[in-house]
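Below, in structure tokens: the form predicted on its own, a single chain.
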Amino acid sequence: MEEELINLQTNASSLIISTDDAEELEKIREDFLGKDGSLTDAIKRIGKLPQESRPEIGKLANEIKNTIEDLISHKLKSKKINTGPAKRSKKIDVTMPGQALPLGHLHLITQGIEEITNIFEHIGFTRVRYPEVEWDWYAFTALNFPENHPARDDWETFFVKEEPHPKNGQMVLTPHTSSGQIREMEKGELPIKMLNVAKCYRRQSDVSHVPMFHQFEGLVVGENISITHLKGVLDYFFKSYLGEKRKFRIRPYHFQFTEPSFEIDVSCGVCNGRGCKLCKAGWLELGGAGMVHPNVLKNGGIDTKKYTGFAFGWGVERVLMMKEDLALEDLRILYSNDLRFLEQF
């Protein structure tokens, strides 16, 4: 009875709400709580149940019968309900323009993606895109990783109850788009020019980090190739997407997949290089960079006597955080579903 009585609620709320009709309304309640009404029928009926379930049944009767009451006398005094012949008289000019569906857009992300992809695609780069379930080989081991990196561990990475691969290992949401590197290469089609966009997953979560996110990988592949290479392709992203006045560096670091590493830092877009609770000092890093490592080359079955690559990596949110005169200083506002914030875009 319980499922009835709530089919119940939701029939009259549908047909409250839909009218501005005050002889409707006073149908509707004569069809629900009059004296043969369906609501009315349904209370005669708990005497008939099984005593334990009785009280239960009867509160919520009583809370439905109340509503329905509520929405009525609300709805009727409404500036907007139709009473008596001035309904009659509402002329309707058929020839007037109807009222304009609410139309969407593309999310603010989507749109970054968007962008992102056609600054690469300017200078040689073809979209890929690989899986978001992923094994550990390709994510993990043919990167270089050895078996005991912290990356590797379950409160780094969302492992996935699967039996393992044979070769392959354990199953992952990917935590990196990196794992499309050896996809690419082993593709064996040379040389690589490619841009792999996709979500990945960590467990994390702050003001610049969420457990899901999106990455953009890039990765170049051939002939001599050198960090000049590398440096003259951030220079360009750089530019092109935050503007000719922001700064960005390059300093040392360690990455398992490329050597040598570096990470990118671009001058704070919120507080303009002067420190804030995003940047702390004025720089926010956006990700990693380097060449890639020689066993890199090796699991995806390339000649390292003969080539050489860089590759980078890079949050699509954190990178939108520092779009010119956005000013974001929560990346979590962005996955808010606000559309006091999402309707500005």
Ligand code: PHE
Second form
Amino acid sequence: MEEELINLQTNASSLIISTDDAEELEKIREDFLGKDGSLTDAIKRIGKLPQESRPEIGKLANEIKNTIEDLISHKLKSKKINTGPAKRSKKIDVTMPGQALPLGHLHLITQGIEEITNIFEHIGFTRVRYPEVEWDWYAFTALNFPENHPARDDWETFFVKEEPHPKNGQMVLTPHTSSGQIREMEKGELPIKMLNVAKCYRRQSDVSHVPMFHQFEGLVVGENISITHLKGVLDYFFKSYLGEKRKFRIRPYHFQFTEPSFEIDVSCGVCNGRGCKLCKAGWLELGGAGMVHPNVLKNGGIDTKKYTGFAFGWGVERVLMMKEDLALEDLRILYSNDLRFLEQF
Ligand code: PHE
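Form predicted on its own done, so how does the form predicted in complex with this ligand look?
Below, the chain from earlier opens the complete complex, with every other chain and molecule after it.
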């Protein structure tokens, strides 16, 4: 009997040591200590032993029972053990929905630029890029701004602390995409159908202005180009970008580099031109346009007897607000990296 008990302990111990599986440990417990377990069975038989050996064998059986119990519970508590969930992970349920990784998207201004570019490319415009840090010549002088003319102030320009260029003057941060007009003409390829989309910088920051914003500039130069062509392009763009229902109007205005000059207004999408808080009188101001001034053509090396052209320059932010019928209380939110706002677009 003593030998049988010691064998049981040896078997149980080696089984317990060789497994890391919780379910198997429970099974070992059942096999040895359960109702019909081998140790339970041996203990039952102690009663049939001769009286004098019963206490000693009984004590040994009890010790072995406690040892097996301790070994199992110790093993179950150890960190290496495979418990329920880990065991379940062996079986992969391929029908479970996956864990979606957060996906970003393009900033709404970038989306706007892509859409605008696409619309103009359809009618033969080519997108170009010119320097963000520009010379006064391209930004103002070549665009027919006289030296020290107050019109320069309208652009609230950032000047760069650099030695002025002997011919091109002060270095500035591009205040408007119109600086691309002269650079495009200098290429000497005619006819011109340019779309210049760029970051522009002006010294202003309040609820309706950001110091860095985006403009897109259209420039068409060729033979017999007239206001009719300008109106046709405007009509096509507004219909494509804002929808068939929107109307636009052309108001006389003044720019140094266009003659005649216009301001373009677009009917308000919120009230359909009836007048509301967003637009006040049914129209939203969009930006400038006009027929390229002959002095500008000359500065760009173009024969004004043979060629004429038109140009327009508008804010990407502004047309985007019109499209989305957005009345942002503070335009600066566009560039504040607030995901709660950006995720909506
Ligand atoms: N550059 C002008 C501005 O920033 C807009 C404009 C572009 C006007 C082209 C006429 C022609 O306000």
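Numbering follows the first chain given and starts at 1. The structure presented is a predicted model; accordingly, all values stated were derived computationally and were not measured. For the two forms, the rigid core is made up of the largest set of C-alpha atoms that agree within 1.5 Å on superposition.
Requested in this report: Determine, after fitting the two forms on their core, whether I72 shows a C-alpha shift of 2 Å or more between these two forms.
Outcome: Comparing forms between these two forms, the I72 CA shifts at least 2 Å.
Query - CA of L106, rigid core aligned, shift of 2 Å or more between these two forms - result: No, shifts by less than 2 Å.
Query raised in the report: Do you see a C-alpha shift of 2 Å or more at K59 between these two forms, with the core held fixed?
Result: Yes, its C-alpha moves 2 Å or more.
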